[in-house]
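Given as structure tokens, the chain that follows is alone and in the form predicted alone.
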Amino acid sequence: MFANRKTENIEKEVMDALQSARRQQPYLNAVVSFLDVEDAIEAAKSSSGKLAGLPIVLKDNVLTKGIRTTGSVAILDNYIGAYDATITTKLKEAGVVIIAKSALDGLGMGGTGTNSHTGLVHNPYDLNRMAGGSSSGSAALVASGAVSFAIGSDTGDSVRKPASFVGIVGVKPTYGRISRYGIIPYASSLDHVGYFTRSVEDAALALEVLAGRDDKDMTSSFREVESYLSNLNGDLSGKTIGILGNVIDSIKNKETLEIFDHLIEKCVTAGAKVKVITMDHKLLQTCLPVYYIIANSEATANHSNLDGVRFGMQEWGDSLEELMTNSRTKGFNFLLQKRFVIGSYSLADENQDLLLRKAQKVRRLLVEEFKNTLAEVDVLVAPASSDVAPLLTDKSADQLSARYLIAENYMVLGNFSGYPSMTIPMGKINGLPIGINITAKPFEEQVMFDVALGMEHLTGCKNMVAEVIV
């Protein structure tokens, strides 16, 4: 646990987290770019900074100037960062030494960890499993016990879903909360910076270092900074829990739901009152149709310029045309090329009333939906997902279950309305990690944080780590 770490040798913390890093990524493969530390380290030893030596790691979709930055796909893999995202900045002023950048889906789209331009990322409890996506990397990377904080990037519920796979906290706060200036974007009105943990305490400091007005970035917001450490309170008595039944419907493992159901009756015990919420279940099976639609077509709007010419990899062609076309075409893997498709479809002019903004508007009612389901509660929870992480080699999701529909799709609703969410692990199967998942009210993380801290207490299940060893 960082937050209360002491720094009396930061050398050695620094060596030994790139040490253990180095020495799982033949196992993991959670990693795109190790980066020199020596004149990080030398800074941290005299910084004051909050967090100052902490080892960390970078999704690879963040700007660090002078540094390598793919976004994970062979497009960018010669790309240099021009200037540091501000969260990069942040970060180093806090005293962090980044000892590495991690792999990702390609552009942040994908969530299993198996669509990066390095090769497929392993789930440090089972080498054979998903770590979830998109930000499989340092989700492994914090599992494994390498490092006890990485940045990630979640724009449906790529922190979240890699969280419950690999038994870690993962937050994506409130759209705002965190500047996004400097993060190669998927989609702009989804994407959220987010980050993984290993204890509930780690979490409410680091984003006391990572949020805050940039002016960089427009969408971020004005409001001041709490200080979510000093004001954690894990006393779950009186804080209203409310459980989104459509979920649990769908939900068909006996095991998830006997270790859900254990955790909420343990809330219930410690004085936490608990209320079933049911959403409109015709409503809620539209998250992931509507997701595709808009993520997809931001997407192609946003990496229109990843053309071959500007920067980045470039195949060469006899016609400026064909130049832009090679490139793209060797540069993106076909799940890219297939969403890319998608959205220059629903971007067309004759597709835009009949696609995109009807998705829009189908959002909207969702968001309202969602809002009134808030209402009543301080916080909403759900298991993060139906089951353990898949095989790497699984492909028999049936995609129009309500199981995958709704269990499996249901936390984009933290990115279509922008509220807060977390997840933390709940408990194991068959020595496999799964969490829980967590949403508050816009900009009250620290209720957020409060609850899943007396979550935390109650499962045990706090600084888990799963070492690669050899």
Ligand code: GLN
The other form holds:
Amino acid sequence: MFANRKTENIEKEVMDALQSARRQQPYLNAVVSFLDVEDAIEAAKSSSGKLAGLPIVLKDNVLTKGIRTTGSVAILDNYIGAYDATITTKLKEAGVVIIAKSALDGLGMGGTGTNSHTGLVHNPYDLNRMAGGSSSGSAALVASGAVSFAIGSDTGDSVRKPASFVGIVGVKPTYGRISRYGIIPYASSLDHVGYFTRSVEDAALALEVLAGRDDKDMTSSFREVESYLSNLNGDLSGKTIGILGNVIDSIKNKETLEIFDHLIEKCVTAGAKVKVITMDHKLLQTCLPVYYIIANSEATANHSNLDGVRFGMQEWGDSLEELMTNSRTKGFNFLLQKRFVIGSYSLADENQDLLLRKAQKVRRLLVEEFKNTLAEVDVLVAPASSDVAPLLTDKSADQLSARYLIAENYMVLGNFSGYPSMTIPMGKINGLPIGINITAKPFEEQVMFDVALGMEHLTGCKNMVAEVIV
Ligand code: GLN
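Rather than the form predicted alone that you just supplied, could I have the structure of the form predicted together with this ligand?
Now the complete complex, all chains and molecules, led by this one.
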């Protein structure tokens, strides 16, 4: 825990974190680059910031001036950040020491931790399992105890899903709450900065540091940043908790449902009102296809500048076109290439009305219904995943099943709507963690944190660390 922490020996705290991450690297493969920390330690010693001396990790799609920022794709393998992202600056001002840049599914595309150009990221609870993605390395390093705070990003569920798989807190605040200036984009209408901690209190403090208006990101909000930590109140009495019934109905795993039901019963005993809410099932099944069309179209446009000419790796060709084709073919993995094909297809003039525009209309319907659903309650909750982290070898997901379409993908509603949404651990199945997702109304992060704290008291799942056997 770092909220209200007293720092006695910054140097030792940072070197311990760095050593731990280095020791774990052959097992977790969570890091793309380790950073030199000497100057940052010196700066932290005289810092009066809220996080003075705290060792942290940044996802490798967050720009760091003069330091390699690869997005975990081959085409950017040699790219050096030209400037600091706004959150990099804010974190430095708060006194942190960045010890490493962490691996992600290339450019944020993926949910497994198996699509990084530096190889598979492993789950610290079981090295044969996925850490989830796309913020895989950051999640793994918080869960393993190397650091207690790491930055991620969330375009579909890339913070909230891995948080479930590795038993930590994962927060995606309201769209516009945290500046995205200097984050390698994926899909601009869905991208959010998110982050991981091991307690709700830490999550509340972290948002105080990260949030706020930034003139360099026109989508960032002018709203004042609240004192989330000092206002934190875990009293559940008087809170109305909505359960997303469709997700529960799509989950077949009895243990997941038992852990969830047990927690909800405890919430009722603690004074919360509970309401099961059901959204239009057919509409909810469109989440994944709508996400694919919108996210891949935006990604295709955003990444057209990665062409081997302006940035990063270049693969020679006899003409400019050939050079670009060769660079992109070599520079992107198969999954990314597939997504760019889907994006280009949806963006083609003759397909736009049928695909992109239609997906945008369905997104609007989903958001309207989601908004109405939330109007009746303080927060909406459901298991963050139907089961524990899959094995790294598992490719069996039936992508057309209700389990997959709804239970594994509904969290993208938080990106379609921009509403604040977070995952906290709710228990373990055979020693492996599983999380609950909590979503609140726009800019009601405080309500979300309050309910999360109330639940954290009931689950006892706080500061969970997986000892990586090394
Ligand atoms: N799993 C989703 C995907 O594959 C989410 C990614 C994200 O949130 N960045 O794209």
